[in-house]
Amino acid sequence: MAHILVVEDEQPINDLITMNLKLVGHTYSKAYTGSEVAGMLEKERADLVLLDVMLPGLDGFGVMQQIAPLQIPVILITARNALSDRIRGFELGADDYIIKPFEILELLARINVVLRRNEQAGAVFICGEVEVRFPERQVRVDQLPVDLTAREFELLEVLIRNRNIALSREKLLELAWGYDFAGDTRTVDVHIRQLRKKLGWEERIKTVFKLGYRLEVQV
């Protein structure tokens, strides 16, 4: 997974973001002011920067100008939703722009997209005897190939990208099937049973309060 620098001056938001980054397997560093970012990145390379715009002293736009030569992907996180601000952020090189308040799952999804785009997300996931290769959409158990349907693989990827986070059936459908899925939410149960059986993950994919599921992975 990736190492992510979180630059956010509001400690509760900074803590919430980094807690969830850790849950899904990323490592992180924290900064609370814009002036400390360049120095931190000189000492420790980051795969991605989550950058608040409204920072004390040097704001997020100023930080982006400072770190532009490093060519590190940046997602701007801000309460400023004016079109002019978004345009300025993208013109300065931001890879994405997310408005506060936001759902943490949306932020994690956007992080995954940016990391994949910049080839920093980790193309391979290994857990015990299970190996998942995302670019090739291949799964192996004990080095033997496992045949998954397209839907099963998409559901597996969502569980892995959001591991250790409880996801409702509706959220799994939204993330794996898309917003336009109009079927029965119980179809998730069928695919979960197949994944458990094919991967030997009967104890790893947990049912949460009979409402959804969580993939448990030690971090």
The other form holds:
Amino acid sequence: MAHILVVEDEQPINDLITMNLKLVGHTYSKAYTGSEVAGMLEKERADLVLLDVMLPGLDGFGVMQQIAPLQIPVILITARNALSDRIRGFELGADDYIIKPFEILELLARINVVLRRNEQAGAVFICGEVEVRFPERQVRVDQLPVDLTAREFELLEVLIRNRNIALSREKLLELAWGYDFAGDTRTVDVHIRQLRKKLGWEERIKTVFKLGYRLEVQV
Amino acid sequence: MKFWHKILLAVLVLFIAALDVSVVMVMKKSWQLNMDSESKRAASEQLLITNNIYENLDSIQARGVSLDPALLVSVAKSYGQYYRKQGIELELRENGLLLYPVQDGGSSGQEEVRAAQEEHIMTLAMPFPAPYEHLELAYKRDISGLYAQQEELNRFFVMINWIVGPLLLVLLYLLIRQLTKPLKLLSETTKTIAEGDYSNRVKLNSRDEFGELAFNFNKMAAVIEQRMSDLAGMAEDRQRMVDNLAHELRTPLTSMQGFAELLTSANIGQEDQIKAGQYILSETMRLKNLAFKLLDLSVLRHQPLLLAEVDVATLFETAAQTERQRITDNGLLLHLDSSIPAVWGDADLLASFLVNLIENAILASQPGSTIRLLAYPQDGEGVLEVQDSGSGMTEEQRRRAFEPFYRADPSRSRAYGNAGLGLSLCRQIAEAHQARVELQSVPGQGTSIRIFLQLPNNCPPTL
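Now show me the form predicted together with the partner chain, since the one above was the form predicted on its own.
Then the entire complex follows, led off by the chain already shown.
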């Protein structure tokens, strides 16, 4: 889908982010210091940079100044939620700002928002016989168009964008229906059943015991 | 009403009142004196005239001429005409009947003028001595000049009042403005200080009370400024500490939460599952260490120590044992050198002190260099010293080195250190021993840290 550069000096957090990026189908590169970022981006273009602010050598703000001419979207990751830091980040052109500790789903959602804003979110998703075209909101199975309701398509998009990650029914409601939807979690079950039937994805969309649903795709 | 308004009004009113009262009194006295001298003069003149007329009459009688009224009138007339030139009117009465001047109907206009001036005419009447008791001479003198003079003086006095009043007002205004200038200056400065500009001072160099006030005020402002900057510095230190603590807590929490989420909800292979589990474990250990260090700090602060004789060689061996693996892993050498057998202290805490310092030294040192553990006596105290020839500290780093959570590395990277509690723990340990800690460091040449402890042959410090 997109190629993302993760700049984070804490090995565990760097691994955590990249493992999740791999799960939802992004490719990535890792950097552990600020000074190596510019060189890496020159060699290999990235669609997005996830940038820690406190880095050894050159800090996140310095990196932003260095890579500003490349016009690559940046999401800052930091443990400090001082307003002045946030303002400084946005002034330097950050697209978003996420504070540790964060939930992985939140990070992925923000990544998708930024990528979509920059039209890199991945226009087409193909898995087996199913082909999903996001710009046209079209779904084809075996080259034949399938009719999905608007809500079913939203749900499908959420599942695809967070594939390989289990999503609770509440989370799905929040992501596909919106925060203020006052519906029953059984609404989700009904729509999932519809999706499975229409796409032939009885096996792909797994019910995770006690948790929710997960779209499983080979990485 | 402002202070200088009050002073101005009070001085003006008091001054004019005093001036007026004294001038009025002086005028009254002068009037009285003038009147006295005038009446004395009148009395003596009258006496003179009376005597002259008396002698005249005597001589006339001696010549045997009888004193009929016509003669009397003519005598009186001759005197009267002479004295009229001097502004003196004479009247001669015989048994109460006016003989001179002769009444005539045509002089009524003159009478009126005379009546109008009546009050300003001084009249003295006295009978002649015997044998002319039936004659009476009245002496009339016009003293309107005196009145006019008094009138003139009054007018002049009013005029002076009109001139002096405004003049005084202007002069007083200028004087009081000048005198109360320091007050205004003080008030303006206080206002700017009240608005938060603590660096402002009263620029006043006088030796009077205002100068003293300004001097003391400036002293106060300096103290306040110092306090405010101390407070600001403390707030900054605290904020930095909280920021650093937040980083130390948030970083491992992020990993723990993320990997736990990954394990419970993601479709990942076994290898990744193991990796996630290991990370959760290592980050939990990291949080645990942080929690224990914080606990140690708090316990040290609240618990009294039991000091005993600590064998230095054993102490060094314990510390070296704990860190030996890490020292060899980093390609370093550890050199122990002790010239004192024992010190007073708590063996566990002193070992922890040394271990913390050795860990710092390992992080600062390049492979191949040596870390020295030294113990020697100095000025009756036992010194334990940890010396490295590593990267050293700048002055700013030296100053803040003992601050909790302070890390010389602004990224607080795990690769080059821990939470930044080591040196604050060391300082707490030293404080619990009532011992001094000295830090010496030169950038690029290395760092040495010493603790000055009591030697066993000295009296143990009472804690």
